[in-house]
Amino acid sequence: MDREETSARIAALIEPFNKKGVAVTDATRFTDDLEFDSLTVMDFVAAIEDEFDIIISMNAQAEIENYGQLVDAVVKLQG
């Protein structure tokens, strides 16, 4: 699966969590722009892990600050 397809699937997953309807780009930050709290982040990560059948380690999660980094991490984890 290429980056564009992965991004489209993640964009669909983020919609229910995007309460303010923020336009999501690679630079969109989860805590600042989308105002995700820690519980929302955990729910969103669980949805991504289920969708892509991957595990995102806590260390990797700590390094992911924006949407583009998340897409890159998922692409990498898929091999």
Second form
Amino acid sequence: MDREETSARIAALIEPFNKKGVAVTDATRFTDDLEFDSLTVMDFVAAIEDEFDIIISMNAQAEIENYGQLVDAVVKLQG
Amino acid sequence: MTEAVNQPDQPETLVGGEKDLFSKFDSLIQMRTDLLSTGVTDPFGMVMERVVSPTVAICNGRETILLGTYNYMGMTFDPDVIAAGKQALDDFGSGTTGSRVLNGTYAGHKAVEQALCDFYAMDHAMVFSTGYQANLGIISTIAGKGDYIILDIDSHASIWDGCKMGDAEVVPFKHNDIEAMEKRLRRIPEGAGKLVILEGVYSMMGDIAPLKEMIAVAKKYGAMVLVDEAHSMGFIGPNGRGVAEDQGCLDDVDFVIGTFSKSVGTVGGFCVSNHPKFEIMRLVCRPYVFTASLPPSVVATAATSIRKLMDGKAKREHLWENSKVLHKGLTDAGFQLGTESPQSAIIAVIMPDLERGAAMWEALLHEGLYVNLARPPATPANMTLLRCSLCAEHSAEQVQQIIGMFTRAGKAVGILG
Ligand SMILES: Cc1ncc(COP(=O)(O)O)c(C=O)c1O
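Please move on to the form predicted together with the partner chain, as the form predicted on its own is already shown.
Let us now look at the entire complex, which starts with that chain.
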């Protein structure tokens, strides 16, 4: 799956978690801009893992701060 | 410094002060300041002036029933336990001044490890200076680079810290969710080592894990299983070995982690296992090697207590009775509890918010009752909880008294209608 398609699918998944309707770009940060707390992060990560049938370990999550980094990580994890 | 004194007209330092390494704690400091400015007693600064028994202490000059000490089996004042500690002080001195692998293994350390082997009917037992260090040491040592740790999201801080200290990939799943756990196990790359970490009783809400089902799934995927039974030892299971024993799956647990700081009534931690190579842990586990061993009096009290817990059937039954009565009493009074039915000796009372939780905690203290206040971020779903832990030494009358205190305090604070 290419980056564009991956991004589109993640964008759809982020919708229910984007409570404030923030316009999401590659630079959007999960904690600072979307105000995700640890519980939201867990549910959101689980949704992505299920959608793409991958594991995003805590170690990998620690490297991901914004949306663009997440898309890149998911593209890479799909191999 | 002197300069500041000489410049009285300069504006005072702004709130938060100069930015330094402590700036990251500003929001927490603010939260505490706000809470304390409402006039409540600091819930994290209580001092017990005198301890009368496992269930009663003098706090702030007032006789107080203890309902938040995890002293489940009330062993802290057991005459045999105390006598063993005194004897060990006389015979072996006040401390070992050394690591377990150097000069810190006395006869008493071997004796308490044997008591644990007998208690759990397992081949190996390794005693650490605390339960925190047992988790830290075992987890960080057995799961290394390239291995995967699959753990419940509501795991105790010591488990998380053990994960952080090691080099394994850490993958949490939703609390007690068997399907979520299985999905993650299924996705782990072929050939990677796997460690599943669960707890018997989760201490925040007092709920237990469906260990039998979860361990069966873990084994299906070839994972090793570690279960922290800190809050079930001595109480749950036919022999008090914990939730895994109660559910008939202890044989499938590779490592049981436990503590002496709850049912055993002293301090210390341990891991028991049947793994044939387990003894190598003593040389490679850094939180075991690079710290001093427990004092002789502590291991003597622990060994005596553990052996007495082996036949604590009557006490276990009374503790269950206490949990059931308190759970029903609080439910009937109108409180919202962490579990629908009593599952352990912990009963979590859910507070509407931190302010009213702290007010309720203080009102209870004025009534003469101590419970544990748990607040975000240590709690699941960022709840504020009043955690109650019952003791086998609480009398039936005390439990009734406790229900009365909760009801009065709940009305005074406006939590009950
Ligand atoms: C689940 C769990 N594991 C480990 C520990 C640590 O035990 P200790 O007090 O011996 O460090 C605790 C309690 O503090 C606990 O609740």
